[in-house]
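The chain below stands alone and is given as structure tokens, in the form predicted on its own.
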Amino acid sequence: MVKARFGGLALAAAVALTAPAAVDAAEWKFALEEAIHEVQGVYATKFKEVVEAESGGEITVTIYPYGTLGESADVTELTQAGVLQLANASPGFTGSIIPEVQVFSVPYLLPEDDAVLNEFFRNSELIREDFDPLFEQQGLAVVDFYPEGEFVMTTKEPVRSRDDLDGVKFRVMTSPLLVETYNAFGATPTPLPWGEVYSSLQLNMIGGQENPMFFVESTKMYEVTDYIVFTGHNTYTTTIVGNLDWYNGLSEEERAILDLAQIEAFEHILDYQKTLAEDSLEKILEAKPEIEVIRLSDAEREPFREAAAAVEAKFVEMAGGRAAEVLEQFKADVEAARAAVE
């Protein structure tokens, strides 16, 4: 069972958007980086089931998709302001506010083996207690953090070595330590919002971009790549973060229907994830037979591994403050599940 956020407790309440300072006790806003039908909207289906099923109807969750209330900054920013009570905010571009959130873009820090990383994302001391402070001091109480999928990389051209990715332009999240990231693995990283890459893509402005598999596969990236890379860099994370203000209103009552919800869509989201690439996978093969998979070897991925020493430097170096102790402590939960799982 993953570790409770708020120690037994949750969440309840809510702000209507055209009057943010007003709160309604019967709705709760919650906007997504993706669409509805993608794993951000999964986890929050399952999360609306829960609360209105433990509320008797008295709590409804509204879900926004990703587009209807801008990218993924904006509805931060509106989560910020009481505008919602609930978003997505993935450390690639919350990173740019809480410096030490980055820690995720670091490659080769999360596990690949899934029961390993899934037991660090239901235990982590870190992501679920010390990053907590953090995020109240930019107006956010952190709900949860879950993981979506292996990044792969999509390319115009294959790529079997850091010296395939000398001088590509290559789509980054607004992060500064995804650019290091790129910048270290021989590419130039450039940032784009996320509906500009489809379109630089289809114009050869980019040669390529990462992503999970579901979604390179539901956006159809495939379309304007040919080449599927599996480098074993990271995987993507996410966050679900609600207004503080609003949070610390709720009633004990309240948290405690926003703990279960978290839990039991946390688990929900898990076990959805368990075949989810390869069927992501088939259904590109299908769709474009031609596309190249390309799976990178140990020996391959030595390179690119050895880089990322030179981004955990840069990681401590550009997020200053708790970054070192962030660091360590990541290594140390990543550790801790390795152990409860062997």
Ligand code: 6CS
Second form
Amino acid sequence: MVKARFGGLALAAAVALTAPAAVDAAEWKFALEEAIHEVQGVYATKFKEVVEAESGGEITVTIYPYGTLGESADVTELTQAGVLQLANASPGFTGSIIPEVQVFSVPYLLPEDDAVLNEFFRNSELIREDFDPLFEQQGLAVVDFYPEGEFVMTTKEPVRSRDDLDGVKFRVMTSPLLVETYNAFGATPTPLPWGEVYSSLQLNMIGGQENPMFFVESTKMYEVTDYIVFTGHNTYTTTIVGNLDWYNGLSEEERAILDLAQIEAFEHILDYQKTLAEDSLEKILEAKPEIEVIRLSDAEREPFREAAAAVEAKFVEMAGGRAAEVLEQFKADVEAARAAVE
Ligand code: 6CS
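For comparison with the form predicted on its own, please write out the form predicted together with the ligand.
Let's see the whole complex now, leading with the same chain.
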């Protein structure tokens, strides 16, 4: 099914303008893996605003922030079952049911430059078309993909090399390829749902975790770790999924409203994040001046990059028939984004 993506903005806007009369009253339930003031909440709030305005109030979007309905895997299941219409379902978790999406967990594949990164998410063929049938097999429609910031490691001991991660129980999200990544990085990977991370660090059951800076600040991860390590190895990616039957049953007008809300919320969330990581680090340093920030040099990053080659091979081995094709398209989309920006 061809979607009205970014090229379809004018069409979506034109249809949406005439929408209110043609839209039946409905509630779209949208669950998040984050709090309402965090990145997923800011996106969902914008999405809600556009849907409700464009439908003339006929469609209500009810947002369920993290903590109201369970962990990421729970809200994905509720969306598959049609209890929810929409949810954030990040590849770090959905990789367990859609192995190909774990391409987002291969280190050093996504570009570091923000303009290239944003262009990749905006127009990647893989994201905007090729993933559709893979999600559909799980009863899900792809509504959006967007980045949430560079991963940093936060640890209890300094990390400058893979040797420093030796014996460190390192929390990862529950996709199998993340276990391979942290094995290749020299650590002892420990997959956990989000709700167990703070207490596991506090009780010294784990010695590190990775997340974007805004989340380290908003969830106070810095209280239970003493080092912030910039490795440049990846960006946190999230996906918005819809229940497939619900999505396929939307009228043309409702689909136009959904597409418009997706496009506006996507651009809003990129804009919102422009200085978010820097501002969050400043807040962390104010709250805990003794925390140490380690930025790995290019030479220090090299062994991590070398380890990434093994993870890439593992991805192709683990992710089944279409993995090699997915990887190739991912790389082609990065190159296309680079060419479009330069
Ligand atoms: O690490 C995690 O599990 C969480 N990190 C982010 C940035 N969002 C939600 C997710 O559950």
